[in-house]
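Presented as structure tokens, the chain that follows is alone, the form predicted alone.
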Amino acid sequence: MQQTYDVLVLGSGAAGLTAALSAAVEGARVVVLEKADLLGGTTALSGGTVWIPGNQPARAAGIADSCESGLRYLLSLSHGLILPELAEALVQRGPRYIDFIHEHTELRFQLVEGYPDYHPERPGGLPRGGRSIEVGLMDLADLGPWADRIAGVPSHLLIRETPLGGGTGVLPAPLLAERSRAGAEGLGRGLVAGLLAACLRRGVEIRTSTPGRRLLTDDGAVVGVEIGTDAGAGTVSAGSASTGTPVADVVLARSVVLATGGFEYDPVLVRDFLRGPVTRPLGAPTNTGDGLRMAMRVGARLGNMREAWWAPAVSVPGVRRDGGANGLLASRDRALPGSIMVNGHGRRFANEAANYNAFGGAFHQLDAARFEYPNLPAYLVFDQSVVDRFGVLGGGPGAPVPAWVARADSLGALAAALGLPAGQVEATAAAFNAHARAGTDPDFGRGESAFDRFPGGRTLDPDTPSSTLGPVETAPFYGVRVESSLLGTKGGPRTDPDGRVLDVDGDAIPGLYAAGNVMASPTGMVYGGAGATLAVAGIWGMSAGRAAVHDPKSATSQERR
């Protein structure tokens, strides 16, 4: 099997259809491969939210903000591992993607009010939100066949809607219905569907269960992919060149999009490059490492491979979709009054309020007298009280806790019930409670920053530490085993802000770009806020899409870094 198309994009998740929209709009005939049968990736299974730095959405609100501003606070947590013109990329263009994203599609983006960045007290963070947007709500009922071709559950709920957001999770049953009737749903699944439908209409073609194997290339360039098939394998072309394989000519610039995903799912990349632990992944199941490995084959420079999208994740009974394992993140249930996290040794050993990448890094801390990673696995403990006013492990509400968390009447024998030695849970406990009666956490810290403070502000004081700082103390106490684990990785082959493959000498592989998780992320070690992720996915995505039109076959040297 042979074809040929101007512009071959590999993955359909938020990354990969941008690309191939960006693309598209510059008039280049596309296709999508995407390995798994369903479409969307991780950005399917994800909350949907963009941050972008000085957004128009922020801007109509009257929210003071700027490029600038944004700049300098991913620069103030960067540790040195951030290339300062990459960050420089993604703060400018972030506003150009949204012009993008509203020229070319249905999707429109809004404010999620009052969502705080990850670390608001650092220089130029914004403690009362601004950066964190989210698409309203999207008929995935106009898709028609497509529609139930994209991974992840049904919602019908805005990110503000949920509790991740500042929601309760639940909707006036006559809203939830009407909303369920009209096929409209949000979050990652709303997003895909939005960009899916704008790639429909620009004439893209798209092909699932269709894995990349490795890049064909003529004299140094990227002409083409092997793939994998039901049929066995085959060739995409995306040049004309004399590969070994009879391939048919093109007329505009033939390039490659790698839009592949992390390598969370491959044992041997994960003890490789990360630098720590991970035990339960929850993106797509497919993030194998297949673009990180057809890169590395052509000489691609790598970067940024130790760093992950970390986070605190729970296993939930069952599989989803996609084959993955279910699981929850672990990010609003911890923050609330009520609910403290310990590790094996029955000890808190983090402020539970930090934001899940921070707080995942907990896991990586080793003890080097026992030489043991402490405080994996932990467990989340919280009471009644967190129940009754908030909601726990997506319920709303006074809702009933699931049946396979761990429930007992005393925190010793919860404790024991997770076999935690009871003593020292219940002195953490006991010192825990007394200093939050007290409105302090004087071990961590927790309460002291706005973002901390997030989670329980909506329904009580967002402007004081009650709103994470609540004694653990109203019978039954409920328990539940939480892991490392991470949203995706974010180390890949090195690109130049346009999305441009780099070499080992820092010059342009010709014809291969990247986008998203699989590439080396411009962030480095930060996650400056909600919808980090899908900010690198998406304006890499539209950068490269159009440079892969653009740029002649013979790329020009890149400045060495």
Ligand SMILES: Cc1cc2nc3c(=O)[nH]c(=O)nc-3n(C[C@H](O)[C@H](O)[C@H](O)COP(=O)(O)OP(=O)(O)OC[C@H]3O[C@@H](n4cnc5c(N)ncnc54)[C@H](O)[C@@H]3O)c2cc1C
Contents of the next structure:
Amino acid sequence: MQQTYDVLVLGSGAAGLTAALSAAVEGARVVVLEKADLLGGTTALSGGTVWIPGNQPARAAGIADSCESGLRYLLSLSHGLILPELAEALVQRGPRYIDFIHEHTELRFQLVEGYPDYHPERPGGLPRGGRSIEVGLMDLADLGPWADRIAGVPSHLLIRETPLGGGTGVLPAPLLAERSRAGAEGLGRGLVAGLLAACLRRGVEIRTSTPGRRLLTDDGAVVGVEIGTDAGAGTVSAGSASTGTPVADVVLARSVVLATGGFEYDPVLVRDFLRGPVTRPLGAPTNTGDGLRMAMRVGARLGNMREAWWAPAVSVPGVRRDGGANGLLASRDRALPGSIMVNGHGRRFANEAANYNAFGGAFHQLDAARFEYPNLPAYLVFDQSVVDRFGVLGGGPGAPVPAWVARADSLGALAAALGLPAGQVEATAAAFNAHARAGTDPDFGRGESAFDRFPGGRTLDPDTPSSTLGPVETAPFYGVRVESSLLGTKGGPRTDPDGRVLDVDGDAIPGLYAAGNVMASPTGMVYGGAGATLAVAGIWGMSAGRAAVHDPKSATSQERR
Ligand SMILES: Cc1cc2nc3c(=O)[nH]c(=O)nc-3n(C[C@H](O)[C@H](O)[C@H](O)COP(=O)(O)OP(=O)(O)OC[C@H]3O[C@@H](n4cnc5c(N)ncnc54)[C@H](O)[C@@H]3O)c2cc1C
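Previous: the form predicted alone; requested now: the form predicted together with the named molecule:
Zooming out: every chain and molecule, the one shown earlier first.
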């Protein structure tokens, strides 16, 4: 059976659902095909924060910022890898994206107050925040049968209430109970829920367990997608919760939007393209580079292939609902006074408080003499004062440290338990402690940036280095292995600002669009601030969905690079 649509979207994360909504708003008949049996991809697992320079909530709060200043900031970090016209489109379209979301969904963006940019001292950077925003709470119960079809686990917190966003992670019990009763959720699941509800209202058809396999072409133009034969079970049609709806082997469409996320779960693509080792990804396990392969088969030009939204991660026992291995983004814990990180030689190797994307670079440093990656794996070491004052690994202040974390009464014993050289770990901590007491880190400059001081600064004084520098000295001591991870890869087919996929000569491939982590990111190796990845997904989704409806099929890109 063949079915024909105006726009076919592959993937149901932020990029895919935004593209679908955008196309539907333009009056198109739209279908979203999702490979997994749950919707939302990595987006549903995320914090749902979006990074937009010159955004409306910041302006309302009296924060001085502009798109131009955001562009200056991004370009100051480029190292020659950012294409200025794409970065310009990103910042110029950010406020328009907020208007789009506010006009066509029930989502409402709010400021995550005080969240600094990731490199706030760069030209155009904001040390006191203003660019990171999040959607408010969404009532998932309104989604009816779709409510339990979104990946991730329910959380009734906003990002600014979590330790990552500057809160404690602890809500008054009556408030938590009220939100839980109402099914009110924020973060990534709230974002997905709001987009999904808007898509359904516009008549977008959504099918789960339906992977796109290959693009269908006719005289060089993309005209549809061959879909997986494992589709069917768990398939849900828009407006009903019926399962097992028969699906076609081929779905025809005037335009196809690739929004299939990154290639982080495909070991071959990871080996062939990424700049350094990755030992465990954090996102949706169905992100295996399918869209990348589809685009390569029809001659797409590739870009930014070595890059990812890098992150250090801690493995947690157990498996998630979507089949991915449990894990935690190791972000705030590294930056708190009373914690350090060491490598396998027992030595510190970077500013632990640096943002997670930049920290990924420390994992990829090669020791030229030994020809080894000395910082892989690494270990987070912290003392009881961190547990008592701030809480660790997602827990609030004083919350018990999980049993799978190593613990010992002395640093030497902890090092032995972790398989590290005890004498070196003790010496490393002693040197760090002496400097920390004086409020300096001559080795790695920890505490010099406002970003370093943000996590501890919510409890302590954000203007002094002691909000991140504090001696590791209060027994018991704890340690856990930290791995090289990522939130998603950011290389793929090159697009123009409207998401048109370009071929190897720089011409648009008629009928083919891409948005989100599947495409070559407009930010090179830069992660500007909390929410920068969802901003790319949302803005390119919005633009690609619109272009997919209005482009004449023979359109070619003006952009030849
Ligand atoms: C713990 C965590 C927290 C994060 N927090 C934030 C944050 O607060 N702010 C931020 O900006 N970023 C955050 N990120 C990163 C962010 O979630 C991702 O970069 C973003 O969600 C990518 O969106 P996407 O739509 O491109 O891909 P995804 O959301 O991953 O969606 C891709 C979808 O495509 C589907 N798919 C794959 N192949 C096929 C196929 N062949 N056919 C059909 N469908 C297919 C997948 O199953 C998936 O559902 C976080 C990530 C993690 C892991």
